[in-house]
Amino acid sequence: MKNQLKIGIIGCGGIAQGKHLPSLSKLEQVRIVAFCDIVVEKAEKLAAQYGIADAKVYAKYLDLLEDTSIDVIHVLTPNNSHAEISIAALEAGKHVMCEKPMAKTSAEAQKMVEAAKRTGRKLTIGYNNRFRPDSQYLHKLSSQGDLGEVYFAKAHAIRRRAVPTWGVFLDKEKQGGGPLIDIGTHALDLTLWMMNNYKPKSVMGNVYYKLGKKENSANAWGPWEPEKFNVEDSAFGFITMENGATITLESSWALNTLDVDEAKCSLCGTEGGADMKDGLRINGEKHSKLYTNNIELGAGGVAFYEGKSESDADLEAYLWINSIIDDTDPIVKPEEAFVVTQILEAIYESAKTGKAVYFN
């Protein structure tokens, strides 16, 4: 295929192996030509598995960015390096897909937005839950006004006991936080996207360090090491938007609850409501009667591949690459992801000070 985009991967850990590379490797429009990781063996392994025959391997990302033939960079590193690497890649003339969250701080995220505008390169953030069949369907309903004005919403990111014990997830310096910035970010992005509301007025938040120091805890991925658990185990936010709408955000890796949901939202509008908590359900009133519709979405999958079962990550990769080829806006715009980072940061700040955080 002519005019294939050349892609470089920076960060060859779990998210590269489990999400990005399997999806990118299905696309005829791309060639994966370069891999970078501070642990060179990881880059070499993925280059052999997913790269072209003469794919290059680097230990330093700046060396990779010097290759002027590379069109697109995927930044798949710990949160504290997202901004630094993404900005450098944009300045080097590359389009950038950066994994979520956008950055560790809103100041860093703002610099990423500015770099994309300054360079004219495309920048998107890896909020792949937007590309699930239920998310796509609900977004269409909400966008065409079926729910009316959505004035109350809930962003759900609750695990009972599923603390990630690998990598740097428990390292506050590298990640910026725990479940709030890791999975709460997905739920908040979904909720704001469904509402098409990116103007927060104020935030109140509470962050808890209650269960992380317990020894020999039951956990989906085995017991964690309490001395290394330096982030919150749960966090909650109350967000008021400029138009008066209210959003509650709940997130946990470890919480004594049976009410478990992740990367989902509930919406309450003037014409109807919706939630993702037990499949996709739409509720409302017609002819003086209440109704609840359970939406059947089938087996899911993506229509552009025949005979294959495709994931949200596949659709994310497909649409991202085609936004570059067709010169259109990516589905996840950097300005939207910036607001998500602003709100997450405000929840942490509010929890620290005990006061509301107000936005200009």
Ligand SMILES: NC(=O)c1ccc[n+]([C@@H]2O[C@H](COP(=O)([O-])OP(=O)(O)OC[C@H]3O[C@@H](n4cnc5c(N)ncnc54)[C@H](O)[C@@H]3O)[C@@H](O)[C@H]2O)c1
Contents of the next structure:
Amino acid sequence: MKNQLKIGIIGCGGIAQGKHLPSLSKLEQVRIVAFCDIVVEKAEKLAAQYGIADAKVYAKYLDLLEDTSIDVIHVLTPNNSHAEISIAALEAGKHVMCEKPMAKTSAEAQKMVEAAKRTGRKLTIGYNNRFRPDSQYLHKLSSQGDLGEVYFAKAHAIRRRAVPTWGVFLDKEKQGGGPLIDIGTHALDLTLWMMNNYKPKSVMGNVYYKLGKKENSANAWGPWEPEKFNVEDSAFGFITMENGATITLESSWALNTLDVDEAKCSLCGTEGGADMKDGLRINGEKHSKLYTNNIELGAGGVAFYEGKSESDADLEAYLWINSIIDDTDPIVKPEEAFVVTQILEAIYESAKTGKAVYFN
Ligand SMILES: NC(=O)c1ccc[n+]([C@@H]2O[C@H](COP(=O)([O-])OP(=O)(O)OC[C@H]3O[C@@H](n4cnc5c(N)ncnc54)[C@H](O)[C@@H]3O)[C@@H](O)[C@H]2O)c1
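Given the form predicted alone above, what does the protein look like in the form predicted together with this ligand?
Then the entire complex follows, led off by the chain already shown.
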């Protein structure tokens, strides 16, 4: 295919291998031409697996950005370098997909939004949960007004014991925080997108450091090292929006509860409600009776055939690349991710001061 977009990958760890490269390599519109990691062997390995025959390998991202033939950069490094690398890539004339969370702070996120505007390049953030079938369906339903005015919502990001033990997830300096900025970010993004409401008025939050220092804890990825656990293990927020709507946000990597769910939201509106927990269920009242509808997301109709199914990662990559080709807005807009970053930062701030944070 002529005029394929040339992609450069910066950060060749878990999310590069688990999400971006398998999905990008299915698209005939792209060629993955360059790989960078400070551990250069990681870049070499992925270049051999996913790159074109003469793919370039770099240890320094600034060297990769000098290649003027590269159109698109995927920034897949720890959170502390998202802003720096994304801004440098935008300034070098590239379109940028940056992994979530957008940045460690709202000041950094603001600079990323400004850099995209200044350079006229596209910037998106890797909120892949928007591309799940249940999210796509609920977004359509909510945007068409089926739920009426959504005035209460819950963002769920709760694990019993699933603390990431690889990479730098427990390092506050490199990540900016723990489960709130890591998985709370997905749940809050999903909730704001469903509500189409990006105007927070005030935020209160509490952050806990209760279980991270326990030795030999049960954990999905094996025991963590307590001395390295320097971020919160759970965080909770109470967000009031300018229009009066309330959002509660629950996030934890380790909590003694059976009520676990992640990257999900519940919405309560004047015409109906929706819960992503236990499948997608829509509830309401009709003809003086309450109803609950379970939404079946498969194609249906033919026994044993569920229709074509695409993973959220595949759909995210496909729509992102096509937004560049067609010159349309990406589904995840940087201004939206900026508001998510602002709210998460306000939860940390409120937890520190014991006071509500008000937005102008
Ligand atoms: N969308 C999701 O659900 C999801 C899931 C996991 C991780 N992530 C995000 O992806 C990012 C990376 O997470 P991960 O799990 O892949 O971590 P990881 O530690 O496995 O990979 C990060 C890689 O970046 C490299 N790196 C660090 N600094 C660099 C630099 N300046 N230049 C080039 N390479 C550099 C590291 O050597 C490492 O190989 C994080 O921001 C994380 O929040 C998103």
